[in-house]
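In structure tokens, one chain follows: the form predicted alone.
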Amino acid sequence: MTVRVRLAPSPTGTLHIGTARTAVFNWLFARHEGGQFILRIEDTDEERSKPEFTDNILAGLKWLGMEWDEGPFFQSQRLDLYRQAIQTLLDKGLAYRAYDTPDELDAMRETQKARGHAPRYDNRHRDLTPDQQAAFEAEGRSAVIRFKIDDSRTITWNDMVRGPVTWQASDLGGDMVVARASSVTTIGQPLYNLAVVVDDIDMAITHVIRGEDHIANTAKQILLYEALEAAVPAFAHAPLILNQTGQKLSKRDGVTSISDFQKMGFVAPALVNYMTLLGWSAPDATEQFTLAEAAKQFSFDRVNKAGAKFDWDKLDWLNSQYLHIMEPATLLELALPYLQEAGYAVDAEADQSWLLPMMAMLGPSLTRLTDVVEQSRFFFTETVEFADDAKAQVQLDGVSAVLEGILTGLTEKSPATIDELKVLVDEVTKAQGVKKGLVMKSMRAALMGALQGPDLMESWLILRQRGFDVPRLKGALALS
């Protein structure tokens, strides 16, 4: 048997990361078994589906690294599929026409409630005589098609995350609706799980992986399932992704788009990594790795029933040591957009003679992208403007002319690499009778505006590439 798995995110919003997860998930159970991964976009609600979220989403799954083997398929495409299925279970006397009308349902779940039972559909128009059907018709009453559920049936699976897992079918809610605004002679809109049953039998799908949100789904579905005389799928139902509160991850805990994870400046392998890691864990306990390395490895045995707490600090913390590791034109790739998001002046072609040694020298500093625009913002300008503690160090006595001799140096040897700098250095310090910290100091101080900051030799040669290290010192000079 060939492993088919499939991702079937709905267009409603942007790729959130609980359906990012569920899309690794898959991708990394398909990559094991040597299966397929399939896209399809559950694009059926036409009043909040739209184009953008669909390429939000391809795009977000592409930017992973998570490329599909078919699709996308679109349901909006598959409708006369849908409504052939339906009418098979309405021919097989499976599922019938109800015309409840909106009030009626309204009635009927407020007497529940006053018995103190649970809402549900008490299957009144199951048996309806055509004659009956008729005068609905004609009220001008528009029906919905409801799929009959046996209450007495116990549905059981063996979840590949959770064992076995028994659910009985009086708890599903009464007989379910599988199409909307139907009449006698027309099967209107097919809903959600009579069209995933559909598709999932079309495209062959062997394995059901996504979040433990739908298994009361799965249970409805195993009846649809065995209705179409068709083949159960394996189901494993990963646990939910969850705040620092064990409540699901939402929009009101903050960022949850993938798409904005990436403007944040989290880079793809560590933000697919981490993903990993929410609810699965590699049988070497390693925590860093590619998503070819864990598909190596990976298996629904070592995936938790809990839910996984989302960790802001431990995800900065895995973007932090892929930044450390990387390639500095890689890096510079990555950083310009933020880069020149923040109005720098930088052509990444013209320019990579002090770009690349600049990122080589800012990459272990990083934790995300982000971070490269506050502190690559001094290599950006002609001059800076001195904290207080750097304009006192360049008004110490002494000091002035320790950079009028570093500036003489530099006119008159013209220094092109830093061992030649540290000569400067050597020498100046030597001349004036001082200790080498003061000088090094003062440098800081006069070429960076502050006391702390990346390397102090690196970023000198870097800034005299760009010509700024003698009008910054000829303005630290002009404080002293």
Given for the second form:
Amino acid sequence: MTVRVRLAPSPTGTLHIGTARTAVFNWLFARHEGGQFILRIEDTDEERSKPEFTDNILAGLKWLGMEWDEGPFFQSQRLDLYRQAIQTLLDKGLAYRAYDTPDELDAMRETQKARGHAPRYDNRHRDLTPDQQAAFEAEGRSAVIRFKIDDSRTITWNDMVRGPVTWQASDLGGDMVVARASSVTTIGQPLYNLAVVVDDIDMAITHVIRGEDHIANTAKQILLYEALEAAVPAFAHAPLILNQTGQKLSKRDGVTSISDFQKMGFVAPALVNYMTLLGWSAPDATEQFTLAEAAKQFSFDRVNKAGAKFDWDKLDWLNSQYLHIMEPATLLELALPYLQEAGYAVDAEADQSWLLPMMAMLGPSLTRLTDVVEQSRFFFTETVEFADDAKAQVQLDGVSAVLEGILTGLTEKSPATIDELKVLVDEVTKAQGVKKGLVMKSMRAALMGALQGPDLMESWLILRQRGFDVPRLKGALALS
Ligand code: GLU
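How about the form predicted together with glutamic acid, since we already have the form predicted alone?
Complete assembly follows, chain above in first position.
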């Protein structure tokens, strides 16, 4: 049997972290089993589905490296298939047209509530005669198509995450609507549970891997598989992603869209690595791995039932691990959009000679790509603003002479490597009879306008390549 799994997002919003984590589990399982990963866009909700959300979902999955083997298939293009299946259910007497008006349904629920019962459809139109149907049609009522649910059934499946799960059919809310807005001769808009089952049968899906919020649907869907005489796939319900207070992670928690994580400066390999850990742990307890490495070890035996808490510190930590060892050229490519957005004048090709060393220097201190913006700010302007402590530093006794000594050395010797700059520092230290620490601290203050920052000598060389070190030293001297 070839394993076939699918991701079935609804394009009613941007790619959510929960859906993306479901994608990761599907992808890992497919790759582990040498199977296929299929992408299906569930866009039957015409009002809420939007093409821009589909674009966002596809772009997000590609960015994360969740390449799919088949699709994307669009449910909106497959409505006939669902209607055929509904017709089959009608022909077999397993479904029927119900003509209740919204007011009648409300009244029914009110009565149930008043009696202390859970609201459910009481199956009142299950056995309408053709005459009764004709009378409702003549009144101008629209029908829904309901699939009969046998309340005496118990539905069980062996969930790959949760173990045996049992549902009483009587808890499923009565005969279920599989199509809206129908008439005695037509089948209207097919609904979610039916479309999912028809597609999963048609696409020969062997394992349905999705979020825990779909468990109640699974019970209904199993009844549909049986009615359509199809083999029931295996199910795996992944745990919900929770916020710090243990509630389901939602928009109220701020960022939940993959595109937002991207904007915040997380890199795709770190984010997928982190999402893999939202509910799964590797048998060898490693926490940092590529998708391919995780795929080798992945199984649902190690997926937790309990909800997975979203941990920003851990995500930041993982992200920093990827950034710290990233090739400067890759880092430049990824950081470029952030630099451009910050309004820095940057030409990735023309400026490679100093941008690459800058990336090599900054990489090991980054947590998010956005940190590049702050940490590289002073490389983009000829002069700097001086922080108070930096200003005080260059105004200390003897510092002018040090800076002048450096300036002279720069003009006379044109140092062009870190070693040559170090020699110059040593010479000036000796000539001025001061401590080397004073020279270094003063140079940092003069070049960066601050007493903290990245490596001094590497930064100096970059500024030198840009022709900025001399004007900054002069600017510092002008303060004293
Ligand atoms: N379209 C559903 C959703 O976005 C998923 C359905 C499924 O995976 O079976 O929640």
